[in-house]
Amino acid sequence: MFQRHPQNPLIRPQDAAPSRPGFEVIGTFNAGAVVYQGETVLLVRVAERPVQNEAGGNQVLVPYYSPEGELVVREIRRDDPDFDTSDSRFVIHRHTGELFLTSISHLRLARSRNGVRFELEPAPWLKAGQAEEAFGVEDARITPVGNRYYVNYTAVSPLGIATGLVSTHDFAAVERHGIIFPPANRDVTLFPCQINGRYVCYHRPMPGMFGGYNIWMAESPDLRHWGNHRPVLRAQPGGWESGRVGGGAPPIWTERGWLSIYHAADRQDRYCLGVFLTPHDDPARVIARAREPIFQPEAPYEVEGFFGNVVFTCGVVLAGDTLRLYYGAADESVCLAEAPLAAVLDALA
């Protein structure tokens, strides 16, 4: 029911500046999507690493923040026993579990006249200003409430995976309001208003040795301080989302109901996109929910990449009767696909 749009990908690696001397980007995705003075805005992830001279190849460079602000590049020996680093997304210390990541995200803003040519800016919007982040930011979720902007983001560390929260009114002065779930939590999607007097988000814990990675309901007085937890979508024994499920864009309001597209992955880690309904008085009770799919990776864009087989949506714009899907393709770019949402609403079984 989605068409992928033919000028994909939108915005490419090569596309972005690296933020400071002696890195290059890898990746520009998962963006967060919304409308803001007759724009299309994203907020994209931009992933870079450190460049690696022509001498050092005996070498894997880390970098994060210290807890004093600065960014650090550590080197670490590919022969050093202590170390395994055979996977190029991070390295792992063999004795103490400490794991390091070959890369380090910001957040970027971009803004689009026609939601498809995007003039993405050269600096950071948002990038790692505490402890929590010293191994970057990722994953913006965009949601207007009232006359603010709530940007939920995931907040990476060797504390764990959590989620943080910033707003703006305009997208230039940005005002930080700290984490709002700690690890290991993360896939936050807040909704634009409150419901039965309650602010409501979904989110995903990542549980340990019991339990499966399953999307969550929360409450809140004030977007900052969140209980009343329940689940709400569980993973699918078998098939396309039987490894996880996790929040994607943040949900829309429909004459049916909440429609929220979310994302699935099987136990090979093949990410797709599934969708399904709630009722508006009550946002935990799942009255529809699509079969199959509603968008999965099949272009090569989205088949090959840093991280292939993923498609992973945080932004979705309503345009008319028209849902304009914004995804990151193989944690690579940002791409654009578009559906009526009636032909999204007529897959819900």
Contents of the next structure:
Protein chains: 2
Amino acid sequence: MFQRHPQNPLIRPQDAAPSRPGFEVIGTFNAGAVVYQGETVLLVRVAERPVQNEAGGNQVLVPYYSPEGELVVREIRRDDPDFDTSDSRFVIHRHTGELFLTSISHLRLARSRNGVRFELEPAPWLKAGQAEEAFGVEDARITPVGNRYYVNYTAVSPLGIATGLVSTHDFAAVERHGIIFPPANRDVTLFPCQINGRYVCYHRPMPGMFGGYNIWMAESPDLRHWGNHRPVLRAQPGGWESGRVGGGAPPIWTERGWLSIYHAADRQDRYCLGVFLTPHDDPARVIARAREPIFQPEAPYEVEGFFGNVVFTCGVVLAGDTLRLYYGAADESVCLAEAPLAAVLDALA
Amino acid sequence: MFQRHPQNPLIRPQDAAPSRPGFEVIGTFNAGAVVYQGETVLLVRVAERPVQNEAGGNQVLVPYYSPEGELVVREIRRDDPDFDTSDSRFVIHRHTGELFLTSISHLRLARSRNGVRFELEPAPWLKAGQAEEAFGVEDARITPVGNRYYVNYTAVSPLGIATGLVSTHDFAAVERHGIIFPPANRDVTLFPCQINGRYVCYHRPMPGMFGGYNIWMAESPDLRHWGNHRPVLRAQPGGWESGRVGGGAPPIWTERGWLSIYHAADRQDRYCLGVFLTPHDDPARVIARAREPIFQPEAPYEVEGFFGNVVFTCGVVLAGDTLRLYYGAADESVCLAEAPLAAVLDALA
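Switch from the form predicted on its own, shown above, to the form predicted together with a further copy of the same chain and output its structure.
Shown next: the complete complex, the earlier chain at its head.
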């Protein structure tokens, strides 16, 4: 039902200047999306890594923020017996379990009048600013609530993967609201209004021990403090959502109920998008769920890339009756696909 | 510094009647503690399992609450190739990862005039009552706040290990407040008053992926909704707290600051107790921490048992200048050890 835009990918790593000397951009993807003052505004995840120097073959460069808030680059020799450097995404200490990432992300603003041709700002809109973000900030979702825009994002650090919250009224001044979900938890999607007198969100815990990667709901009096956690949508054995499910775009109000586009991965980490529906007054109760993916990696820029076979959304925009799906392709670029809202609703079982 | 009570263990499995026919009690341990109307009140974790029938050698009986709220016992054959039954504590499906526990816990009230000789009630005080508790409720902590007693506990289910909250004013009527921390999170300790206008607790996330098992802090306007999560105390490599740390007894106000007795385990799962101190107005800032355990498994009933080499506290009582430490020994019995409060404070580096 979705038509890929012919100009895909809309934003590519080479379109973004690195935020500092000595770094190169390797990913521009997983963008939150909203319409603000007539423009489509994206908050793009920009992933950077230190440019390898001449000794690059013998060492790995890992960037992180020190406790003093300085970005430092540590060199880890590939022949250091204490470290496992076999995975290109991270380095891990064999005995202590200490972990470093080989890239670090920030959020960058992009604007467009037509929703297709974006101007990416040269500097970060939000970068790591506290210990819980020492490995960067990732995967923004933007939700208008009242006269403010709330932006939740993934905060990554040696302490794990958590979710932080900031807000803005003009996309210039940013107020921080701290970590709203401790490790391990991401893929938070906020509802744009109160339901039964409480703010509501979906979130996706990643428990150690056992339990699986499922979508939960929480309630809040103020968007900053969350409770009354309940499971909502579980991964399904055997198929395209057997590995995990997690929130995608913030829920969309439709006449039939709240429409949620979420992501799911199978055991081979192939990421597709699914859709479910809840009543207007009960976001914990799934009343319809599409059995098949509504969108899956097929185009070359989705199948091949930094991490191939991934389509992943952090935001959609409703333009009249058309759903404009902004999505990250292969953990590398920002893309767009469009479908009539009615067609998406028809996919619900 | 702690003196074990000569009548230890104070409560043993054989002291507790099973809550239903066909079950046997295998553990009475990890009790929350508080003084109420002149008596010491404990909320004891009572672990039960189905009594094996004649075919016991060939099968494992796993108890759990069905979605309809009925306690059912499923028989899993040891020769079923789909299940791994090699661990006595749980059974796991080899392909789907589906998990069952071989025992199920509830919370039971015990009262004592002298804090040593306890009367255990015959029926559960709190048992599983929602989907997030299908495998039982465990490890209560009791905190007086205003004119109510708040009891947080571990809620276990196929969805993971979470923390629930209830409250009571008389230890008879119980009001439920839902799941306050989603999986995987337990070892929550509430402060008995607001600090800087917010309620405060420590909690212990168990992240998947990476991050370690460390103590975090959160704030709340109402004890039900929690935010502003920050790390407080990290596991230390190499020694008695290299595996994990987690909250023990609810924090105690002293003239020097808030005193927290916590548990720590090494990589061999030997559980000891440690202690740290924070300022009255800043529970996120550790100003002193004992380098050595203040209490560790040494007595026979601590070294041997259902899960040996464990001392684990969920509650202490301050009796004059004496700290009465109630603790679970070897995941099997309730024990008591006493120390002068001043001696515990002297242990702080």
